[in-house]
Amino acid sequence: MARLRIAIAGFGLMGREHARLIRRHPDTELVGVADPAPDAAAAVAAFDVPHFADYREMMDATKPDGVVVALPNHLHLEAGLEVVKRKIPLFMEKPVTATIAEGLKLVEAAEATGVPMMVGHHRRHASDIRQARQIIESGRLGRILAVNGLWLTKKPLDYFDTAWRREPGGGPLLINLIHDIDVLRYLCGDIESVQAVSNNSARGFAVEDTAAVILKFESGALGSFLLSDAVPSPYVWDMAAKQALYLAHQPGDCYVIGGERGTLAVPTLHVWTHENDGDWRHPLQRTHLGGLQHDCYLAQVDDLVSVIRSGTKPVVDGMDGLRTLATVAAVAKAAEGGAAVTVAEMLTPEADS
């Protein structure tokens, strides 16, 4: 079967490192990659494809079998609306789109056209995730009550050299916390409403730089979860399950799932629960179910070569995508105004005004 050809819009950190994934899936080849940017053109020249200052005419001239969206977040309407419009399927870097009201426009288009979209977050696609997953729907737990979740790490100086890092929507709750968010809600239901607190006292930036966050969860759980990108620390999903691009593996864990039954650790995926189903009476015993590792990025581009030629669905569509932009939205304007935000009044075109 001849391997599936695919395109890239942006070639900035994430751009690269999907042409990398693509080059070494024995599914897929590059055929093309659009950036504007002054040193693009170098850059693409080490991958033996051809280049395009425009995405639109790299699209007209390649024509791919799915396109890689990878440009800046402001970006992300109009590009995804011009793949919908060629009806090829779409792969859209998270978050889908900068705003919820361009996130509704470009689903909503996509959903009118019945082109497949899928939407970048990777740590679905992850071994110790999907068994978590697995290991809560098998009812090992019970009824899940409380959920607690880590992201702590110290971003280098030189990372806020980049003008928009430093800028309200450049700091861990849109570029980080999503991926958390994604993650619970896949594992432990969509979240109803949230309140937040964060603070910049770390750097001083316009941007937060450290936030504690309260969910709760449509099936009555209720969870914490304690973010900063200024905290040297191993509780940080990426590193603790091996699956940092760029970052050290250190075993660990930072999401925490507690039901009537038993606790699970996650990535380590141990299992705590009270001899004979007992309780505080009983001794607790672990027990590790972790299995298998493979390479999340690879699987998710397992996942788009499967959507595009059996139709399956994504792992994360628009919809889901924009689901989890919606709950950060939630946190975040939790956090401005002090008080509970439910993510339902965020999915709404006025919820950006």
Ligand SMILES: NC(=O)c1ccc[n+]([C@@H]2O[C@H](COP(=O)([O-])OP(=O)(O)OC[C@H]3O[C@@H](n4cnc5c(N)ncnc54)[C@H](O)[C@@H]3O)[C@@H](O)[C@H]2O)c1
Contents of the next structure:
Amino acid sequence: MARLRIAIAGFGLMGREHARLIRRHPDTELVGVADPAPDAAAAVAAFDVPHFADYREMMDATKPDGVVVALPNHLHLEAGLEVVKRKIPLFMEKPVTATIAEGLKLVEAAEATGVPMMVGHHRRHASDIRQARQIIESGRLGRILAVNGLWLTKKPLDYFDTAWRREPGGGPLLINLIHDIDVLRYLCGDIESVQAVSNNSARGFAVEDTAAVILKFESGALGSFLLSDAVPSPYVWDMAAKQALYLAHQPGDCYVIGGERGTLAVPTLHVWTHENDGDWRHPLQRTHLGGLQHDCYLAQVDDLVSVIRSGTKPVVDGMDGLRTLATVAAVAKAAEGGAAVTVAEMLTPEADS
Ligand SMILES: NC(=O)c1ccc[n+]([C@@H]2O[C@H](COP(=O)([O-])OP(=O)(O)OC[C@H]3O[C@@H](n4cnc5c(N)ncnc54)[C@H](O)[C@@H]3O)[C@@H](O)[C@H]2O)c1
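May I ask for the structure of the form predicted in complex with the ligand now, the form predicted on its own having been displayed?
Entire complex below, previous chain first.
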């Protein structure tokens, strides 16, 4: 079967990663890249594909089977609309758009034209996250009651040389927590409302460096999440799961999912139960249920291939990506005001204006 012809808009850090992945995958080939940056032409030449300054020209000249948009967030809407207008399947990097109002517009446009759209929440394609979901769905843990997550790591000081990273919106709530929220939604279902507090006590920039979040899931389960980008630690999924593009592997856990019958630690995939399905009077036993290990970014390309070739539903479609964005926006809003914020109240065009 002929390889799918994929083009990329935006050839920065993530666009170049996608180019390598499309190259590596047996069912895809790279047919063009658009990026007007002065250094882009040379970087594209290394892949031996046509380079364009304008992604519209790229699509019209190469007629690809799919387009990966890896542009800065504020350009996602405009580029996404250009892709779906041409009825080309769209892979949009996360977050789906910069704002919820934009996300609603893009999802509506894709649905109106019937164009498949997927969002780059790569962790859902990771073997540990998929296996964790299977364990939860198998009923082995019983009804999920209590969920806990950590994202603690220390960013280098020169990371903050870029001005927007020191300002509200450029911090770990909107940049990093979005991945963990997406995973928790995938594992435990939608989140109904959130409460949060944050501070900037580590560095004193206008942006937060540390936050504590309380999650109320639609299922009734309760959760808490602690994050900081000023704390050295192994308690961060990318390092713990050996899936980080640039960080060293340090095996360990960053999520704990507790049910009536047992607790699952992720990503090590150890399940803790009491003997004979008992309680604290019975000895605890630990069972390791992991096994598979694959590259989540390559598995994400598998999904793109399946969506384009076979018309399967994307693992993360546009609306799903938008719900994750709305949940993170609810956390940011709750951290500002202190009161609980529902995800439903964020899913309106006015919510983030
Ligand atoms: N899923 C992940 O693991 C992950 C990791 C990092 C970034 N991202 C996402 O990927 C996207 C890109 O992030 P990045 O870190 O690669 O940013 P980046 O700044 O490194 O790259 C963006 C590129 O887009 C180019 N660009 C700007 N305007 C353009 C236009 N009109 N047409 C074509 N190209 C244009 C820029 O020249 C730049 O090369 C963001 O949405 C980000 O959130 C996802």
